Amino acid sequence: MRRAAKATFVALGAAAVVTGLVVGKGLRHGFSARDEPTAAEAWVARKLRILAIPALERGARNPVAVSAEVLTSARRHFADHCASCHANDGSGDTAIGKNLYPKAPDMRTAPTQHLSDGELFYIIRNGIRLSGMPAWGDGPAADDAESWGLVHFLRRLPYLSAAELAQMKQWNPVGRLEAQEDERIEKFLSGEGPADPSPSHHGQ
């Protein structure tokens, strides 16, 4: 108990120092989400994130047995709900993910993969303050199984096959303009649309 209190005190003290440095730098150069967090900021953020997760939650074991069905469902959910920030492969290489502060992490790498199942579940359900990661824990308790399924999928990220990624692309949300363009192309190919399936540029 004393050790945990000491670790908390050290992390909070470091956070105060880093906050002072960040504010000082910001006053001189401005604050921009385009910047990369400093190594000190990243270290403090990781420590505070761990401290913010109750010990009981950190040690929780995944109660959902992994199966092809669970992974397929989680893969589909991730493609539809998470990939806009995290990318289908978990790299974070998307327009949104790269422009967040801090940027969406590459979840295939150690900082994410070394988290316990309980930590991953807690982050999915409760989000991370002062970041772009929202909480997804407002649903019924039955949604816990879906979140635990996502934990299994996150473990799978470093090993996704080309076929799995291609399938996920079909499940990604489609914007209104993209949907309209797809509809024009489909009508053109079926002989119902104009010769040029691209959007009209009359009057320009």
The other form holds:
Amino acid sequence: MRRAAKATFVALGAAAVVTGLVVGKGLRHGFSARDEPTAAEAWVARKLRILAIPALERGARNPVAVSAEVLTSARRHFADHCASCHANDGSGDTAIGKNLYPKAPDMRTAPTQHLSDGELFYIIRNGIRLSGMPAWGDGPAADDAESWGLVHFLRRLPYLSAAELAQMKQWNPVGRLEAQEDERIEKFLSGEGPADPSPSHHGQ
Ligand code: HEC
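Form predicted on its own done, so how does the form predicted in complex with heme C look?
Shown next: the complete complex, the earlier chain at its head.
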């Protein structure tokens, strides 16, 4: 059998198994997003996901050279776009990340860190179907230096310093609003700002 046909065959078989498991479990326990996937569900879903990534893309090498600038820019991007679900440290410990089904994983640990660069890149660009993980890439993959920068950053997740994490808080969408608000209140108190510091007069 041709390789592609074989992969499709295996994927279809596995899909049937996972559907059986999911439906069976759903009928017994309901389809709440609060449940934990069973170990079998999680294993099959992960295998299927990896099978679904074309071999060429799985083996793709990161074309972006790692540098301090690339890492800082990716860290900023992650704080702005990814941390609402994944948390600044990649633990997934956020109100949204914990309540999705499947949950946002702890990306500092082996299952994520053992994914190849190509797999991480593919996941960032294409998202993960039937999960909360959105697709981020548009335009040709070859031009997507930003997603490749994120791949470098994901490798750094287990080693982020307290200072780097503190800086990311300022870059989180909520942190940014709070920082703007603090600045406005400070200006008001020092007599330079607009007269009323109440949040309802934001003007944006
Ligand atoms: C709306 C919530 C949400 C946002 C925003 C989000 N993700 Fe995810 N992400 C998830 C969930 C949920 C999963 C787990 C899906 C699964 O296990 O099938 C996931 C999985 C992943 C994975 C696969 C990890 C693994 O081990 O399987 C990577 C890599 C990833 N996300 C990177 C990112 C990056 C980079 C960004 C920002 C550009 C981002 N995500 C933004 C929810 C999100």
